[in-house]
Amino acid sequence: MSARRPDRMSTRAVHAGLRPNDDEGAVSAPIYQSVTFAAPDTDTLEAINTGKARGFVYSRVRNPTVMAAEQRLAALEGAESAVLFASGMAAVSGALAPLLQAGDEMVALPDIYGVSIRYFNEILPRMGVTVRWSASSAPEDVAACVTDKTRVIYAETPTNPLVRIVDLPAISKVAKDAGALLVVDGTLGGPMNQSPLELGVDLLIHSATKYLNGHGDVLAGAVVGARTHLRGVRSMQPAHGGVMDPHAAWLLMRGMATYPLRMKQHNATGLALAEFLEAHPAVAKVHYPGLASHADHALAKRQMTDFGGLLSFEMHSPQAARHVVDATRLFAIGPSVGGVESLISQPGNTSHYSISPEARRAMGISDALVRISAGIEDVDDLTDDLTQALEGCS
């Protein structure tokens, strides 16, 4: 008999992580909003703390809920395991801490999200560790950082708010060169658009709180993985305390069962806004992947299957930025990204607000630049009101 074909990507979502016959026949994952569990004796509660029989103790070191969101995770990427946080921060400090100590280096590149930076500059160097920023995505740049103290290259893929692309096996081979592991930030892509797994990345990160929950409602984070790279991140989160609500893992399962519908309209729209705002004479720049015009357009075709719903674009002066992120109707002001619903702002009052606007123009990123996350309203209504918000601007 010949193997079965693995499920598709929309039959994972809604299934994987979830054996209704395991709970009373439940088609939806019952919430465990239980902090114990209790053992039946003294013999199997050694056994499931020594890892040597399946069960549940302590919702800070397992909990059922939160188990099956990591199933069906770990199944959209392809992965051997992933590891459930409270937030999307709380997985990039979950996934470093076991990697670095007091004397190590990593490698960063420039372009990721502002409070990453923050933690980067400020929090890694109160643990003893150096963190050596590159001077540009492009591999030598990278390997021109690289000691013989390197533990991890961080990047993340696309990037905030410019939607720059990183050549994901170039940097896997510098990484794997200098004997380090490469953690990347693949919140904006997600397992629809991209497989960094397969590209060379040992531990992925999201920000769940994203695309994969979409519905704004969940603060969650998570690392993917190998089992192997993996282990002393869950090791070590119990003692960290970062670790996920089973009323949150319910909510990201079911986001995450809508996850390929949602993105794929996500998809369309962010397209069809990059082309609608490149040719309107207000415009000055549009950043979006999926355009020729975009600088690393060649590497997002090659690496990506899609190019997300994230875009920005600079207009001529900040008061006109401004003007436009003010005058829409639909765009919500706010941060985050990959809701249902469209959201606008300006990157230096909303995810770079934390770096300085000296650090930020460095960066490329100007006052005149507006953000926007496509949601999945529809696209003829989000262009007649950015045309009306930008009425006055050219």
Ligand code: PLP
Second form
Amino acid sequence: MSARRPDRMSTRAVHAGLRPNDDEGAVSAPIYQSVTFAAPDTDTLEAINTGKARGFVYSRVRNPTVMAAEQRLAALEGAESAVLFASGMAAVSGALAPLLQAGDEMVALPDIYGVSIRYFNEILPRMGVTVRWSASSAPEDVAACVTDKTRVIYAETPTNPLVRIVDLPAISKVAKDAGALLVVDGTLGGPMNQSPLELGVDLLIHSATKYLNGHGDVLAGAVVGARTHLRGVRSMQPAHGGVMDPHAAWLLMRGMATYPLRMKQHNATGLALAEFLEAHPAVAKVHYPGLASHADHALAKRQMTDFGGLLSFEMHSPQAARHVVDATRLFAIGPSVGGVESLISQPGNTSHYSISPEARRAMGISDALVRISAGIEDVDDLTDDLTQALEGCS
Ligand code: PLP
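Could you drop in the structure for the form predicted together with the ligand? We only have the form predicted alone so far.
Once more the chain from above appears, this time first in line as the rest of the complex follows.
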């Protein structure tokens, strides 16, 4: 039986990481809301510090509740290890910190989350790292950016907001040929829909704020992968500082317990809304990889088991796009994705707000584009709401 079957995943989502350090039989992992863990004596403290004994000393270094959540996430991904961070952005910077130093280069694929673009363009260069932007996700364009200084190739799949899919085995080959590591932000796919680590990705990043937690109440990030690849991430994290709080880790664990159930609904609703919008005369184009009309449909079918809850669509004018967003009643207007509640926004006002309008247009993000994160409400209520919001638009 494949380790990736959803039924196996549902079991792991509930059971993995349940008892980090507790023999009392609690069916909910205890929250160790403690900064310091007292050692019985100095010898033991030294043994823990040097890794010769198991234990906890200080929560910026290691905390039992955070560790339990890391075990659950690693189990969901079928990975050896996971390191949690205080946010998705802390995970992006925490994954790259051990891999890059002054003089090194990173090749970035296009269509990256707006704030990651800021990090690559504004912060990495200040640290002496050159970021080369590939003209497209095609392996030959990515390979053309590789030099003997390339240490990392960075991609995101699926992408936001056009939900493009990156061919991971092909880009992994480019990375291997270059002697570089492939780092991928897989937030919008998630372990239910794709297995990037099985397709040649070395370090997988999540904004666990999104589908993994799923309730819009926790900021969280994660880096997942083989222990050897995570060694640097874990050892630098206490100095990096962006660690997860134990209470947030507990909320994330609770979110992950229902992740497979919720994700099934996000997938079903995402497809239903995409099909509904594609058939609507007021809508010019729909971007959703589960649609046969999507540029990456064949690749998505090869690489993913389902297509997620994020979709975007183009109206015939920026005014119509603004109207639809404002006219919906059930959809909340705002950023983020992957929560139980459906969201709607124009990417120029949310995920790509920090990118200039010209750069946005060059990325194919027009002012007539609307993005939806499908929640888990009744799909008929969502289509009824879109029907009334689209009324009068042409
Ligand atoms: N990566 C992707 C694909 C995202 O969509 C986001 C946030 O929207 C992030 C990373 C950053 O995550 P966070 O908001 O948890 O810092």
